[in-house]
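Next comes just one chain, in structure tokens: the form predicted alone.
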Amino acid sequence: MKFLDGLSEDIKKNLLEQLRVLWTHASTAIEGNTLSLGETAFVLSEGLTIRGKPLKDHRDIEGHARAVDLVFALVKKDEITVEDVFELHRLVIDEQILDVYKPVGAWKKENNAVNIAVGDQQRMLEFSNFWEIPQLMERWLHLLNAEMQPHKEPEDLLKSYARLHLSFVAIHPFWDGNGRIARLLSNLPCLKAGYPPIIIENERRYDYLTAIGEYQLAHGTPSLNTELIHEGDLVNRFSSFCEECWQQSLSLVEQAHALQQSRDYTISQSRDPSL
């Protein structure tokens, strides 16, 4: 990943860990996880639990962090497959009770719906039919692999992220974990092009869910007879929102490179005091 170029091994390792912690905390917090950023970092670095916090929250943190590691590894692949998606789901969902209708590492087996409230409008929305999921996700993976190009500019990457994210959560291929998987997989074009991940700020959960809700209310859910993504103002607005959130990880990368430059300058000075 190009954003790591020029960094010493220790700085590179620390930066990747910062991104891993931030990504894990933000994405799980959006889903209701109660661990703070500092607690998330502690759990992942020390392997210990936080007194008074639910065990499920610890498992969710650990599973998501392993999923981030897998996403970093997937950047090296030429093609992302269905099995890659299933493996991410197995990491993100640590379900102790087996349920044939709630499979882990497989597409959903029954339809599911959600209530969406945007402004003064409230509606129940059913996601894509479960029997259409394999074909819809084949189309989605084709889109993902087409978007993974090594020389994309930031503006194009934001559009790629928005298209992939909105279409994935509209399909809703799993019984649970769809938001976390969308926030992971939709970042592969960014990482492939050498940029850090877009990390949705958990403090902006309302804005994030509202933007997704507006899109889904306007366009419904994908089927085999509709387009996977509907381009237009709502996709552009979601892209702009993601650009604002992107500043977190971009700032961490900038700080790491500033530290590297300071270190390099200090070393050069110590070797040649006349400089």
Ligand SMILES: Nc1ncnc2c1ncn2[C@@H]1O[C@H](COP(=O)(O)OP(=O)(O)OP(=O)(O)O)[C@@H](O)[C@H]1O
The other form holds:
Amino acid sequence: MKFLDGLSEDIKKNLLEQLRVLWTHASTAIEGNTLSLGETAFVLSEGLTIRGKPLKDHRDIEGHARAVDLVFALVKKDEITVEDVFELHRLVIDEQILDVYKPVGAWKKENNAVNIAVGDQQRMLEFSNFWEIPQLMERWLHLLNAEMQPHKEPEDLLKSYARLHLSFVAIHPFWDGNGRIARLLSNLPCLKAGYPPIIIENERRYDYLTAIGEYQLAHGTPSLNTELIHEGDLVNRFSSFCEECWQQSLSLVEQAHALQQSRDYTISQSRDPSL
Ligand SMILES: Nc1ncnc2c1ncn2[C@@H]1O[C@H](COP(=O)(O)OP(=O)(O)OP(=O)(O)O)[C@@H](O)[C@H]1O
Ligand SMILES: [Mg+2]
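Next, give the form predicted in complex with the named molecule, keeping in mind that what was shown is the form predicted alone.
Next comes the full complex, and the chain you just saw is listed first.
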């Protein structure tokens, strides 16, 4: 990944660890995880638990961090497949669930719906029909693979992220874990083009869910007879929101490169024979 170019091995490793912690903390906190950023970093680096915090929160963090590792590995693949998506689901839903209607590592087996309250409207909206998921997700994977190109500018990457994210959550192919997986997979074009991931800030959960809700209210749910994504103002608005969130990971990358520069400078000075 190009954003790591020019960094020494230790700085590279530390930067990847920071991104893994930030991504895991922000995404699981959106889902309701109660561990702070510091606690998340501690659990991941020490393998120890935080007293009084739910076991589920620890497991979700471990699973998500492993899912981040898998996403970093997927960047090198030529084509992302259904099996890759199922593997991510198995990592994110790190539980033994004995319920045939809650499959782990497979598409949903029954329909699901969401309540949307935007402004003064409240509506219940059904996601894509479960029997259409295999075909819809084949189309979605086609879109993902088409968006993954080594040379893309930030503006295009934000659009790719928004398109992939909005269409994934509008389909809602799994019974659970859709948000976390959307926030992971939609980043593949950014990583492929050499940029760090867009990490949706958990403090901005309300803005995030409102933007998704507005899109869903306006365009409804994808089906085999409709477009996967409806371009326009709402996609643009979501991509501007994502741009603001992107600053956090971009600034971690900037800090790592600044540290590298000052290290290189100090080393070159210490080798200067005139000193
Ligand atoms: N109105 C909506 N239409 C489509 N998708 C929505 C809507 N509201 C929320 N979502 C998406 O669905 C996600 C929740 O779905 P789900 O519970 O399957 O995912 P999760 O990963 O378990 O939870 P979370 O996304 O909250 O971390 C939200 O994070 C968001 O991405
Ligand atoms: Mg959930």
